[in-house]
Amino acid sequence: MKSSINKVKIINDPIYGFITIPNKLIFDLIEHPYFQRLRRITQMGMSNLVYPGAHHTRFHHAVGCMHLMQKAIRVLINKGVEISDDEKNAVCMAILLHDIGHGPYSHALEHSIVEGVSHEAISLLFMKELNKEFKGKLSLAIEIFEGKYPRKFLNQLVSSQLDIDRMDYLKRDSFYTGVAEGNISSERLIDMLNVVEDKLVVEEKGIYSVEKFIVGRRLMYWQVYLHKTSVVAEKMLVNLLARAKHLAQRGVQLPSSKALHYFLYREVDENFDLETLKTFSRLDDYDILSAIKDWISHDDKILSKLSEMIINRKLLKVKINSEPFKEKDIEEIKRQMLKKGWTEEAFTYFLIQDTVENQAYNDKSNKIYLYYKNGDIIDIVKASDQLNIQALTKPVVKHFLCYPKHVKIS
């Protein structure tokens, strides 16, 4: 008779080495089709067009987060923080499932064919559905995920300015992109964690690790997540999906998988019912990529052109500025595009104005606190002798303008 307990409970991770899956419940969650889908969702969207190694997935990240959470719980228990087995299990499940609602190519879907629903909201829907399947065993994990659990430090481990999510993705994305500036000391940060008055704090010896974490986050945002090529590629993908949705809503037939067809030909908003959620669970990067390859030969010139540009990495030109672009420059781009045979309708898809914002540390909410031996608890901005930490609390906004490469502006 075959045993119902699966003994395969170790995963080899390139960042941390061997990761142990702590129990059968978590193993069964990882094995569930909803979670296995994360193997087919890229962690960094279109960033591989800039950093070719950035092909790692949400699956890598989620399992890595679970590993770091296990370590954080062990550290806190060793320092005398009382954490029950149920709490330990729940916080590991909360961080494991925190990204389960991500759509294809990270955030592109949220801004195109699904209206007004975030990946966090979809993650919560998946967790509630899994909770029914697993007979209520995720109830505490859901409470922590929503930030409603009375023991605040457990909520902070899952979502705060120094949470396990950030500790993994900065280190992991640094590894796969080769951008060394993001290689933070996540293990050192975890070793320095403690809980005082139900608040997550970092012991004073960890101050330099926290400084590096904040600076590393700033550099990763500018060099990787907000790299101008990554930004323009994601905007083009959003516009491509928006164009496909526009055509679908007008009855134009588009080749696509059944899952993608469902979202193109329906108005999908925050009213996610069970059918929509189950269809979403079958939607991944492969549906999108396969459709884009087919759409290259579609009769609609806008859909076809955007598809070809993305597949062949022939992206729009992008300019970045600290100030908004002048209206006369926008009008000149439109004039040249019309002269080259572009239609006014094409402006919506091939002429993109937007902003990106980077705030490495928000000193207004969820502060990172240093804990001193004399009992003082001080915000990192006041504790640090690094003046640039104070500077990094200010949001930096950059304006960008994308347009066809044949256009020349001063």
The other form holds:
Number of protein chains: 4
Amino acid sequence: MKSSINKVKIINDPIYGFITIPNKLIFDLIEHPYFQRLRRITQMGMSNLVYPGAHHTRFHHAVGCMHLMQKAIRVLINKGVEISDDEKNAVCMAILLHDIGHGPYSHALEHSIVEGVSHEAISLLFMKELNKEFKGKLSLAIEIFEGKYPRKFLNQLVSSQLDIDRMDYLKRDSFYTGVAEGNISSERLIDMLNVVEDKLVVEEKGIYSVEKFIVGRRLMYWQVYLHKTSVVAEKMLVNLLARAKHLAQRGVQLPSSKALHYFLYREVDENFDLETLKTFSRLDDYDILSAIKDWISHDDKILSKLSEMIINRKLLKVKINSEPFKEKDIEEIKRQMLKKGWTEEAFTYFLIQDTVENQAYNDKSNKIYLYYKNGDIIDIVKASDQLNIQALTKPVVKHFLCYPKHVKIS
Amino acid sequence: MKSSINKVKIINDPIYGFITIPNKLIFDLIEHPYFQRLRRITQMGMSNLVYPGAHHTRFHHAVGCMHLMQKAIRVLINKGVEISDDEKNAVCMAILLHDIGHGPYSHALEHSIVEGVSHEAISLLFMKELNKEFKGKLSLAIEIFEGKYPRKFLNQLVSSQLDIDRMDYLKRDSFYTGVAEGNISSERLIDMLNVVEDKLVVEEKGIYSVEKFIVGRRLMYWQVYLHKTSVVAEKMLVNLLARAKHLAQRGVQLPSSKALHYFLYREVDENFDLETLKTFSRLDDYDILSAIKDWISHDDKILSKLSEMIINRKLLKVKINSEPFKEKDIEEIKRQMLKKGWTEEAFTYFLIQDTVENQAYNDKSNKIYLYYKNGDIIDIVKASDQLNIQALTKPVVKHFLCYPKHVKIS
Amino acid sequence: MKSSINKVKIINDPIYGFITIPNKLIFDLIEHPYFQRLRRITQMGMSNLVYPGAHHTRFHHAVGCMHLMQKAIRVLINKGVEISDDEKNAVCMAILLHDIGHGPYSHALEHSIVEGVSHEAISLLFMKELNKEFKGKLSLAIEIFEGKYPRKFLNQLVSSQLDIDRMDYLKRDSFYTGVAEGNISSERLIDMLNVVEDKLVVEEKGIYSVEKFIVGRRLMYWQVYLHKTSVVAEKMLVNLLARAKHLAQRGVQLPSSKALHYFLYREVDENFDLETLKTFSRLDDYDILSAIKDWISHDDKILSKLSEMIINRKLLKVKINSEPFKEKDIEEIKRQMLKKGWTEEAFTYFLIQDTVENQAYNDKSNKIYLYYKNGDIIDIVKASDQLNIQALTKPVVKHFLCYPKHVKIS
Amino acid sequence: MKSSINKVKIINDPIYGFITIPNKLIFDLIEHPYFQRLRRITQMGMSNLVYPGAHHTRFHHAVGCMHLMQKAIRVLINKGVEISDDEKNAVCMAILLHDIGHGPYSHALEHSIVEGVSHEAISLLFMKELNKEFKGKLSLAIEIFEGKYPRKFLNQLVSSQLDIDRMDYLKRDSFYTGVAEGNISSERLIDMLNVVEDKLVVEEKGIYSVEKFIVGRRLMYWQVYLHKTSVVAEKMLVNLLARAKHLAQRGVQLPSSKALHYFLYREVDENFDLETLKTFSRLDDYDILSAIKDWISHDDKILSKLSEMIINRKLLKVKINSEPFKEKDIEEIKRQMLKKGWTEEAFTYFLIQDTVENQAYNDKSNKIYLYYKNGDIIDIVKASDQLNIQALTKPVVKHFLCYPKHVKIS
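What would the structure be for the form predicted together with a further copy of the same chain, given that what you showed me was the form predicted on its own?
First the chain shown before, then all remaining chains and molecules of the complex.
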């Protein structure tokens, strides 16, 4: 058995070089079809329409997280933090599996065909199912993941404002998009982590690295994740899938893979039964895009139009505003659309009003603390010698409006 | 019109930074659905099963090539080579479109469902079709692509042993796989290009860069492109698609997208008619993988087994040898397979014998020439002060043998 | 002549790859001994005591600036800004020579042996002298450098809050120190520059890049340039050179090179005569450090102690405070020093009180403007959707106190 | 004490990120003036005249080596190689100090003012002296350094054809020069090291990395270390120092620092007494360059001319040839020199004939072995599937000839 592990126990990563899979249990989790599915789910959804390099997958992100977590644990142990082998293993599994419940284009799905079911909830379902298969070996990992384990820093490494998840995805997304603004120094940050009374802290000298991290994350939000073209593409995808579900529920025939068919023609809620979970484990980006391509020639005009627009990257026009749009602008758009032959039903799908929001640093919960040589532990907002971080605690909201290209409004 | 170009005329690339689209014609080619399709075709086929970062697409490669070509032309013009605006534009289009005929997992397709039709031939069909749409504006590009234009260096930039295609793909594949060995210095190489009597040459001081390029390419072949896991995955895909075509031609029902259905249930040859070409333009990785996922539950055992193995990355075992494998080893494998319940028909699909071959530098045709200050032009093989390059002219052949994991042979 | 230029007209740069020297005039300026001297002056003074990679020189920075300037001009011309060949050449020369007046450890010198003479003033003297040698060919460059040329953007490219100087030195210093926090995207910023009514602006979409630039610069200040070890080393060097000058003016013999001897034993003011300028052109880091090494064995205890501390990196202890230090702390230090055998005279040299200050963005003069598609031109402070930049306009002052290591204060 | 270590125990490195100093003993060695001297000795001598970024020091290289050695030891221990804490510490000290005996422009010195004394011999003298100061704690390190310790792999890590020294300097020199051709993958190579019967081996899959390493090293030799401008500058420096020593021995007064004076006016041999060693420990690049600058105005024409040429980078012309130069060419050069007013004595200094030589891989001693899964251990020359490596075993010799620029020969 050992030799077969040896063959694959190292994974190449353009960002970290070699990633080592630490043991047989984690190797077997990675080999499991539930996890292999993540190879077919892109990390950044529709963003490759803006950043053509952004085709990296959730598989790669999860494995990268595991790598950084190993480093974090090594750093903490070197600083004298006591971490048992079981805890180490569990926190590595927790981060490896934290996104296993992501469906294809998760946010789109969550607003359409598996409405109201969050990917975190599905991750937990998968972890519990795997725990059965692996005879309880994931119990501690699940406890950490759910925040129930008493040593808080282990959960904070998995999920907090300075967690390993963010450290990997910001670096990885920056790398693959080529948006250098988000290139944070994950390994430097990790070198400055420490634990005081089971809570995660950053050593004093790390203050500038934390500032850069927060600013970098904010820039990635506005420049990449909330880039208007990504946003409009995702909204159109939500509308497209909502239309498909709408038609399916009225009995209209829609070509699709078996897994997608299952979710189009059924109502599901958060309590996935095993069949639903297993079917979900077969659903990935390929089902979605392949179906959309076939829907281009569907009889339903709305479905076919949206499909064609997404596949050939002919997106709606977008306007961004710091204030809500005026009712008279909306009316004007509708007037011009009707004039051009659109139906009223089309308004639901081709005229989109919504907001995007980001708060660079949340100063209300799960704060980042700096740890001074004299023993003081201070919230980063207060430690920073400027108003800088404080300024970043204010949530920023932007309104956007999408509509067909032929429409002209001032 | 201008403003709408402005919005998208810059493309982010993690490798080169910003890529500028030089004009409206090239912008329109990139926007064309034929070209947008390349967004859905990975550059490296199944290699992401070995190198999980390798999900970059032919779209990105083609755009990267266009960028390097612009640089090459700028360098040559600065050195006094006369290149007209029309030539510049044409050679940029030629390199942009040189891979437009690639199907999904091209090499697999070429050996199965579009048997015997090369992607180069299909690229040319697409270019001719686009030339009609664009009213003859691609004529010069096609002439260069086909090697019919008298100024040879333009064709050599598109296709030779030191072409822009290789400069981009080696660098890009090295970047995305994380295999640093192949990280060639494309921009340095381009800085040292020159043209003498309409032929492409490399200036004297570029000798070490060319050596590194040739060695780097060889390392990429053996370490990446011909990596045994990539090879076995691709061979299994060929066999899977061949099985599907075999079943289709016997009238067996196979769930698939419309575009894939067209090619499974029809014989095509190199003379694609317009319908075939248009259907081909709708075929991409998503049709293939989506169908394979559905075929996991197909009644045909061979089809379903191969599908399951590819999707869940349970590949055949591979052995590599510098000599052909012995008949008695093959017989032993068959014996063990039969004993384990495989049918004789399965041999065709699960017992694979083949060779891979690479010649790092071809010293017979289309050589790389060095250009000395005294006017001499010398074949790189003779210019190098060592046997080094000459040693690389010898083709290397390796034999490999794939079979189920349960089989043990010494 | 052409061939001799060809041989050297390309300079390797780890940051930008190849740097091309555009013409014979600029080549001759670079070859001039006044400019070659910059090869022997490090960009970052004593910072290599903290960041051992920081040995890059002002020569390399100046050449890097010239490279970025060429790119900036190319970008602006592509956007339709009219820039004549003479202007292009002049602005390249202006940036190439902007630092030519830097002496070794400039800031230390300016506070000791050439007290009160700024490096900018000396740069201008050198430029005027070179203009004589080159028969007036630098006149336009000097006009731009002095801010007298009517087209303001040319001067802004040389000297403003978003100038080519900063773009190179932040990137270069970040590269050589390894402090990733300062790795700004110079080439992206340049791609977004534009000119409106002869003033430099940044296009709308560059807002995040400008923010990152300002934040990156601030982080470099606090983490690198004002790092306490750099600061204490520089202050000690000021005191050492002041001591040497003090001794020299009392007729004490000090071993030193001819050039350093000249400046130690003479009073100079801003109106360097030609002899002074020529002697200054022979003064570099090597004179200073070589003399300091010899001064270790000098009879003057203060001189020898300071010399030994700098050469062997045994620096004073430093405390940093946001408030001024208390008089009673100073008194306590003096008490302990006297007890340990230090003289009162030593207080001047080994007990240092001072402040460092940085303002990340100056919102009072020479602001950075964003240029919107609708024609609006808005100060970055107002354009940013957060308090972020505004927060960065507040100058931050820190007090520091240096004293011998044996002293203990609470 | 601990806290004072804490402050500096991490060193920033642009190549590896953070370098950690593992313990107090190594920290104290680094702080020692003998070691701090390496901060003032550039790694690449005169090469910065060709590659202006190449100002990194032997200090940085030594610390980088220590970092890679720590990694190598960690990798080997993880593979089950038994290495005691004492051995680990000793091999880290051995690599840290392996270059401590380098003088400024070592090769130039070894051919002039400390003629015939190798830097390895001086390194050993320093190590023995430090061993006295540190009360025998360096004994094992010295044993390893001298190759006397029975476990050979420890010495091989310090000095062999695949040692940590080369892994750091090739990577570092490539990084700082910007010559990407030499950018070897040190960390990948280290990941593939193993030990069999106390001998260092490379695992099978590392074959391509080793090939790239050997080819990369060869390219660095010809493109950088033996670049004709570096070679001519170094030869001129040898001649300059030889001239200075020649004059000194005839009683001519030469301005210089105390340390340089010592070596100019005295004969030394390999048996440095303590005074000589201590004086050597104060000699660095600054003494040399500072003196040369003063010598520009010396009465001796040969000394002053060579000094001026080196400082202002007005080097001799160089010709490279694969065959020895002909006597009649030499005669012609002498004729033209005499005609232009040079004396016969000048021939010794301004007319240089010599050879440079490099053997990419030495197949005679200390070979690199590959370790196969089946237990085989094979010389890399035989393991490689091509003639490639074998071709690199042939030493390449080039002849060069340097002479004043005014001379013209065909």
